[in-house]
Structures are given as structure tokens and as C-alpha cells.
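As a starting point, one isolated chain is supplied in C-alpha cells, in the form predicted alone.
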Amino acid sequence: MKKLLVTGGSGFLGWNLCGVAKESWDVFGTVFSHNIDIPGCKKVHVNITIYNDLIKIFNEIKPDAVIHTAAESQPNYCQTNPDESYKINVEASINLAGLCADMNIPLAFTSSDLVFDGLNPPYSEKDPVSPVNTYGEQKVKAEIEILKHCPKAAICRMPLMFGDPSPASNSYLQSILSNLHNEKYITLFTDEYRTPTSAYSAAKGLLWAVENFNGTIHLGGKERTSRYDFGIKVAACCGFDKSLIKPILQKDISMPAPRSPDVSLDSSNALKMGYSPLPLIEEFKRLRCVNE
């Protein structure tokens, strides 16, 4: 089988991606701060922010394709640690693009819906970027530089994602389920809208993109929902008490990073080309958290 290098193999998206990709690729997943095994895949321990180390693993593995999921993806952290997060979110991404161009192999880069300000949704690939926080700015910078260095790269803008956790990283679904299971109250935004999808569907989209697409593509889910409404759907599907979920507004919580109100993605281009994320209820069934 062809060799696929997945950066961020211990992270939530990278872990799920490796699990899906191993069915049709010889998968190499990078790990660093969380040195864990990746079932069915080959683990590569490397700090991808060190360029010489990247060159070494490219020379050793000789991958046929790369999907770059490794990132500092917490907006609040990026806002308060811009220099540290820039190293992985931008510099490492540029270096990976250059190496892929040198080897003439495809690259899929996981960008974010947070490249938009949330004022004019839903957003298509043609809409101008307008980030409101450091994380979004770093993703925009990485997008631009990657396409300069590797014009055949696929820039995949990802939505809010949920699904099975890795041993080192949960999705926000686990926090909702844990609190509801323990009958603890949780607060969720009623005025922050996204087009969420599962890491499983996202992985399918990324594997399609790395082999079939170059340029910028949106891989959002089919349903626009607020975080609050998402939580209510989870509670209803899983048989938990919906009254445990309390509505809250973005302005009620003080956080370092500004938040966009509605970064719903228009993913119609990807859908026309075969990307097929499951409806939320079907995702919940697949994750076995539905009370049937």
C-alpha cells in the first residue's frame, strides 16, 4: 500500500484519521508530547517544529502523501501564546508544504472555519477571510503560504468536530456526555453557530481531498446548529435530562480570544464531488450514544 504520513497522530482528529486511513494506506502517524501507540499504524516520534527532524523523517519514510492535522487548536492558548503557537500553526505548516513540493507528493492541510468573522454566513470558498482572533489569523497565514510553496495542496477548512476520543485528546462531545451522565449542569452558547461533523466523516473527506483535490475546499457538516442546540440533540438522543443544559451567551463568558458568532460553512462544492458527512443523528448512532 502507499504510505501516508499523518501529523498529529495522537490528537483527536489525527487519531481518528489514522484509524480510517489504515484500511487503504500504510499509515505513519507522528507523535511528540503524547508518546502513545496508534493501533494498526506506525508511530513516528518527532517534533515537527524542527525542520531538520522533518527532513529526516521524510527521507526515511518517503511518504506518498501527507495530511497535516497537527496544530495548536485552542484559540485562547493561541491568543495568549502567539509566538509559541505560530511555530506549529504556521512555520511547521510551511516547512511541510515545501517538503511535499520537493517530493512532488500531495498535501492536505487542516485549516478552520475560524478564518471567518461570523458576520456573513454561510461561508463558501469564495468568501474573503476575516479572522477575529490569533488562531484564525495563523490559519489564514498558513493557507496563503502553503499554496505559495505547494500549489497542488488541498486546503481543507474544517468545522467544529466531535467523535471518539484519542487516548490523549477528547472532543467537546465527551465533556457534554460526561456532565450529563453525572447529572451535572452545563452551559452552552445559544449564539455561536457552526456546521459540526464527526471526526470519522472529516477523515473520509480529508482522504478524498488528499488524492483528488487541490486548492481550498470546505468540509463542514450538513446541519447548522448552535452549541446549545447540539447539546440538546445529544441529550435527547442519549436519553439524558435536557434541563441539565443551560443557555448562555458569548458575552456572558470572558475569554482571551474573541469568538465569531456564526462560522457555518457552505460545503456544497465538496458535497457535489462526493464528500458525504452523516446527519448528526446518524453520527450519534454510529458513536453508540443513542438511547434506542
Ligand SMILES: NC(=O)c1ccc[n+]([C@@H]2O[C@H](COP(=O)([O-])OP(=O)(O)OC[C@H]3O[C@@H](n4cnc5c(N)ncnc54)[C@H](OP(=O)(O)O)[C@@H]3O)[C@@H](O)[C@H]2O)c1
Second form
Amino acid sequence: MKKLLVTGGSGFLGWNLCGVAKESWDVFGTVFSHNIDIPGCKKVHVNITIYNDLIKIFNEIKPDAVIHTAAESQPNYCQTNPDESYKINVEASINLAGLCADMNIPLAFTSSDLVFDGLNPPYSEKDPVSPVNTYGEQKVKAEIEILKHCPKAAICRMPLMFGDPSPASNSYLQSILSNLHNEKYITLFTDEYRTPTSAYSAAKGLLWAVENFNGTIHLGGKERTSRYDFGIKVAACCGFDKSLIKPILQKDISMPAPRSPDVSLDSSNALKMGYSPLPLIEEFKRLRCVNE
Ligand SMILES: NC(=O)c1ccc[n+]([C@@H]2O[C@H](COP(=O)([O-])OP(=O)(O)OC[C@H]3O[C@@H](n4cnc5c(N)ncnc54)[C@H](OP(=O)(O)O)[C@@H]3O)[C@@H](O)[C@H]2O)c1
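Given the form predicted alone above, I would also like to look at the protein as it appears in the form predicted in complex with the ligand.
Every component of the complex follows; first up is the chain already shown.
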């Protein structure tokens, strides 16, 4: 089998990606502060911000392809720690792109729907970027520089994702489920819209993109939903009390990073080429959070 290097194998998306990819690739997943095993994959411990260490693992593994999910993925953290997060989100991404170009191997980069300001949805690949926070700005910078260094890279703009947690990192679904399960109230935004998909569907999209696509592509889910409506759907599907979910507005909560109101992605280009995220209800069934 060909060798796939997945950066961020200990993270939420990378963990799910390793699980799907191992069916058809010899997978090497990187870990950093969470030194966990990745079932069915080879674990590589590396700090991706140290260029010489990156070169070393490329020389040792000699990957046939790279999917780069390692990142500082929390917008609030990036807002308050711009220099530290820049090293991971931008500098390390550029270095990886250079190494992939040198080795002439394909690279898929996980960008974000947060490259947009959320004022003119849905967003296609042709729409100009307009980030409102540091995280979004770093993703834009990484996208531009990666394509300069490695023109054959696939820049995959990911939506909000949910799914099985890694032992080190949850998705937002886990906090919804655990609160509802424990009959605790939760608050969710009624005025923040996304096109969510599961990490499972996203992983399939990334595996398709790394082998078949160059340029920028949107890998959103098929349904536009507010965070509140998403929570209501989860409660309904899983048999929890919907009244535990209380609506709030973005302006009700103050956070370091400004939030975009509606970064729904138009993913019709990827859909035409065979990307097929499951409907939300099917995703919930697959995650076994549905009472049947
Ligand atoms: N989750 C979403 O809804 C979402 C939405 C849009 C885009 N994205 C993008 O998708 C990608 C994956 O997101 P995620 O939610 O899976 O993130 P995550 O759970 O926070 O995982 C981040 C990963 O990056 C690794 N990492 C961080 N700093 C590192 C360093 N210096 N050296 C090596 N590894 C390092 C972490 O390793 P350790 O934990 O071992 O330190 C972890 O494996 C990111 O690019 C993110 O921006 C995510």
C-alpha cells in the first residue's frame, strides 16, 4: 500500500481520517502533545514547527501523499496568541508544502469556512476571502503561500465538523450529547449558520481530494443549519429533551475572536465530482446517537 502522512493524527479530524484512510493506505499519523496510539496506523511524534524535524520524518517515511490537519484550531486561542498560532497554522504549513513540492507528492491542506466574513453566504470557491478573526487570516495566508510553494496542492475548505472524538480531542457534538444526557441546559446560537458535516464524510472528501484535485475546493455538508437547529436535531434524533436547549444570539456572548454569522459553503463543485457527505440524520445514525 502507498504511504500517507497525516499530520494531526491525535486531533479530532486527523484521528477520524486515519481510521478511514487505513483501509486503503499505509498511514503514518503524527502526534505532538498527546502521545497516543492510533489504531491500525504508525505513530510519528513530531513538532511540526521545527523544520529540521519535519525534514527528518519526510526522509524517514518517504510518504506518497500528505494530508495536513495539524493546526491550532481554536479561533479564540489564535486571537489571543497570534504569534504562537502563526508558527503552526502558517509557517509549518508553508514548510510542509515546500517539502511536498520537493518530493513531488500531493498535499491536501485543511483550511476553513472561516476564511469568509459570513455576510454573503453561501460561499463558492470563486468568492473573495474576507476573514474576521486571526484564525481566518492565518488560514488565508496559509492557503496563498501553500499554492505558491506547491501549486498542485488541494486547499480543502472544511465546514464545522462533528463526529467520534479522538482520545485527545472532542467535537462540539460531545458537549451537546453529554449535557443532554445529564439533563443539563445548554445554550446554542440561533444566528450562527454553517454547513456542518461529520469528520467521517470530511475524511472521505480529503482522501478523494489529495489524489484527484489541485486548487481550492469546498467540502461542506449538504444542509445549512444554525447551531441551535443542529442541537434540536441531535436531541430529536437521540431522544433527548429539546427544551434543555436554550436559544442565544452571538451578541449575548463575548469572546476574544469575532464570529462570522453565516459561513455556509457552496460545495457543489466537489459534489459534482463525487464528494458525497451524508445527510445529518444519516450521520447521527452512523454515530449511533439515534434511538431506533
Ligand atoms: N474541527 C472543526 O470543526 C474544523 C472546522 C474547519 C476547519 N478545521 C481545520 O481542520 C483541521 C483539524 O482540526 P481539528 O478540529 O481536528 O483540530 P484539533 O482536534 O485541535 O487537532 C489539532 C492537531 O494538531 C496537532 N498539533 C498542534 N500543534 C502541533 C505542533 N506544533 N506540532 C505537531 N502537531 C501539532 C495536535 O497534536 P497534539 O494534540 O498531539 O498536540 C492535534 O493532533 C485544522 O486545520 C482545523 O483548522 C476544523
